[in-house]
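Next comes just one chain, in structure tokens: the form predicted alone.
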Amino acid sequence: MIVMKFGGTSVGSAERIRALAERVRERRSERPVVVVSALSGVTDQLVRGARLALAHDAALESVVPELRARHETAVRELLPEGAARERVLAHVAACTEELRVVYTGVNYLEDLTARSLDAISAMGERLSAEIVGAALHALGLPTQAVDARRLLVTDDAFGRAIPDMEATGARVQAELVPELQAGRIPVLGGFIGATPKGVTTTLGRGGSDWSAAIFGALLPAREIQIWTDVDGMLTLDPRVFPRARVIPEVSFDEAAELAYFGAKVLHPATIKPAVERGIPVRILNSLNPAAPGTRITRDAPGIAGEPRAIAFKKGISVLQISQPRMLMAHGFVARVFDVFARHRTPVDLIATSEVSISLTVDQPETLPAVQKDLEALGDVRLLPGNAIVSVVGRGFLQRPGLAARLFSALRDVNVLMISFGASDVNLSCVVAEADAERAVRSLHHEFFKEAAA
């Protein structure tokens, strides 16, 4: 079997949905699980509509309304006059309805929760997944849209919940392989779950991706296919390069350092459920599905030493921290990383020296908190606006003059902080977000011998 991960572009219309319908259609005989995204900009639209509601904006009296009408007018335009069509038309009000109503608790409490948003938030899988399994059926595709929430077991970190894989496999085994036994198609929203008392959840945006590697390598699938709008996983960026290369093969190192490191076609979390199960992860393009895609395994074929591609994530802030009696003395960095620990905040890249240690983080919700902790720890100085730059291969501790052929790139370009040797797969830098871009191309030129231009 295999699963296949559709993101919002692929959804975005009825004649999106009936392109994925083809997909696989393709594929029936693989005995696919299909995973969707919410329609293209809806999960923006509901988060903007509650900070309206919180912000008791006038403007909110649209949102509702034009959320049911979009996913009304692709329910008319899939699915031909008959009880199927009323009772995903029913399913549609029902979701906004609901919806309505915890908007207005928003806007009456004046309080929006992360419990809230996530409720919120989960709308647009709820209403894709069941449009979509509708529709496929009507197209002659023997389907069930199933609940994610009733599979996928998470804790009740809202907003970044963390799935329970035991609970979740269960689940898994009860509900959705009797689905493939008799035949049928399951049709799931990504990115939603539920706690162990029913309460929704969500795993954070772009957490499709991740939805669909848990049940992959759940199951266990043969391959997990993430259908996207571009080729693959690229040498750079098209957006910032357009010429940029489709990388035909990765290996799971290499594509967990480009998904975190800002390559926007992979969620960072997928590829771990992949490489517990060694199961590959095929990156595919809905809108041009004769492209062969990048193919992500365990050990991809490669030169060791040379980059893959090259990633950049903007919205980072430095932190500094300076102690010059403290910082060597026994349990000091203990304490630092302790601080994030308790704001459950991650670190991107660190750097230390004799009287100092310096952090990236790109949460900036947290920082006030984690910058007040860590006053009592030292001199604190934040530095926002920044980006982080990674080049990605493999074999990196083992090749000379690397470090030497970024930093002539760069020549033109100041660079705040470096890591690397933490990782055999990463050469980072952090330069200011400004900067960011031509920072790219310039390493793009210099690793892969294309114009920056």
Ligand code: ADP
The other form holds:
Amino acid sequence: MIVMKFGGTSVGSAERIRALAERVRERRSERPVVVVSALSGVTDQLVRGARLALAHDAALESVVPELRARHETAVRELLPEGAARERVLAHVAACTEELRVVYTGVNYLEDLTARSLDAISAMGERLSAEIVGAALHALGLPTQAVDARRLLVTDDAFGRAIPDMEATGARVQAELVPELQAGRIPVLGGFIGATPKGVTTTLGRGGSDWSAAIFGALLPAREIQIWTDVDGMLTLDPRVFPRARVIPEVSFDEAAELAYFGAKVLHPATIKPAVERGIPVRILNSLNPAAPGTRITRDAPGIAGEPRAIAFKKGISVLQISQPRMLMAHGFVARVFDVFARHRTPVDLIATSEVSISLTVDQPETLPAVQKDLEALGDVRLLPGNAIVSVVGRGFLQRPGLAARLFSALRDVNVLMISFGASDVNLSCVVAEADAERAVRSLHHEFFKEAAA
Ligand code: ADP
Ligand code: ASP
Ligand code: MG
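Moving on from the form predicted alone, kindly provide the form predicted in complex with the ligand as a structure.
All chains and molecules follow, beginning with the one already shown.
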């Protein structure tokens, strides 16, 4: 068994879905389970609609009709006239009508809860799974669309739900494995799940990769394939540096670090269920299947101290808490972290001095509440508009001169914070957002000797 996950661009149009069908056909003998994202841009549009509904913005009017038209066009292009097409068109009509009702509720009550936002943003995958399932069937593959909310059981942390592996595992064995044994190819939407009571949840943006890894771990699959629109994991985001190189093999810990620090090709949480069970993950290009892609494995070969890739993450706020009297008193740091824990706000980098502590956060929603609570502990400064740039590899702590090379590459950039030594796979620093691209190109040049164009 294998899991084949196709991201938004790989299901973005009828043409892309036909290419996807070829990829599945080529691997049919390996008993694939197909996991799909929403059509590209749809999740953004669904969320935008929710914000418009909340703001009583007249632009909301076109959101549902546009979404409906886009999905109907895909159905008409992929399915011949007949009962199957009518059934999928009815599904599109029902989902978009449900969406209209939820938007009306948000608009009317002037209230957008995390729970309603999940009901809204889950619609993209509910639509794409049915459409892709039916399209592959029409193209001669024995597929079966399955509503992933029946399988993926999560807690009720709407917007960032955590899967219950045991409950999900039981459903996978009861509902998914028999489909495979009967020779069918299940097609599921990624990103979405439901609480034990059946309330729709989502795993967070980009969460389809995580769904693929969860199903892959529970089946268990021989390999989890993440099909996307680039040739694999690259030494730098190709949108910033188009001549970045493909990394043939990378270890789970390096990939997790890269994903976490902004190499958005993979959802950070993907790695965990796969690594726990030793299942390799491969990143492949659905439009260039001949490219070998990137294999993510437990122990990828590599030279200790050689960076594997450069990543960056914008939208970072730095919080500085100063408390001249209290910092080194015991319990102070614990109280600071307790504030972040209470607001479920993850901290990325930390630096301390005798009288202050600096932290970075990339979750703007909870920042005002966090800042308010921190003010009870000391003087707080909030510096928004920063970026974390990271050099990721392995064996960094045994390599003399690495930090010198980083600083030399960044000699013309103002560095606000630096973190080295927390792990031997990462060397990170904070720079202003406006300097981020220049900083990573210069780091790429230093470590990969390929000059920016
Ligand atoms: P999908 O819709 O398939 O999930 P994503 O947009 O989530 O695709 O991820 C693929 C994109 O990730 C690429 O198109 C690329 O722009 C971006 N990306 C950022 N950093 C990297 C990197 N280091 N290697 C490859 N792709 C990267
Ligand atoms: N469609 C969701 C998103 O855009 C999940 C995903 O594609 O992974 O975030
Ligand atoms: Mg993605």
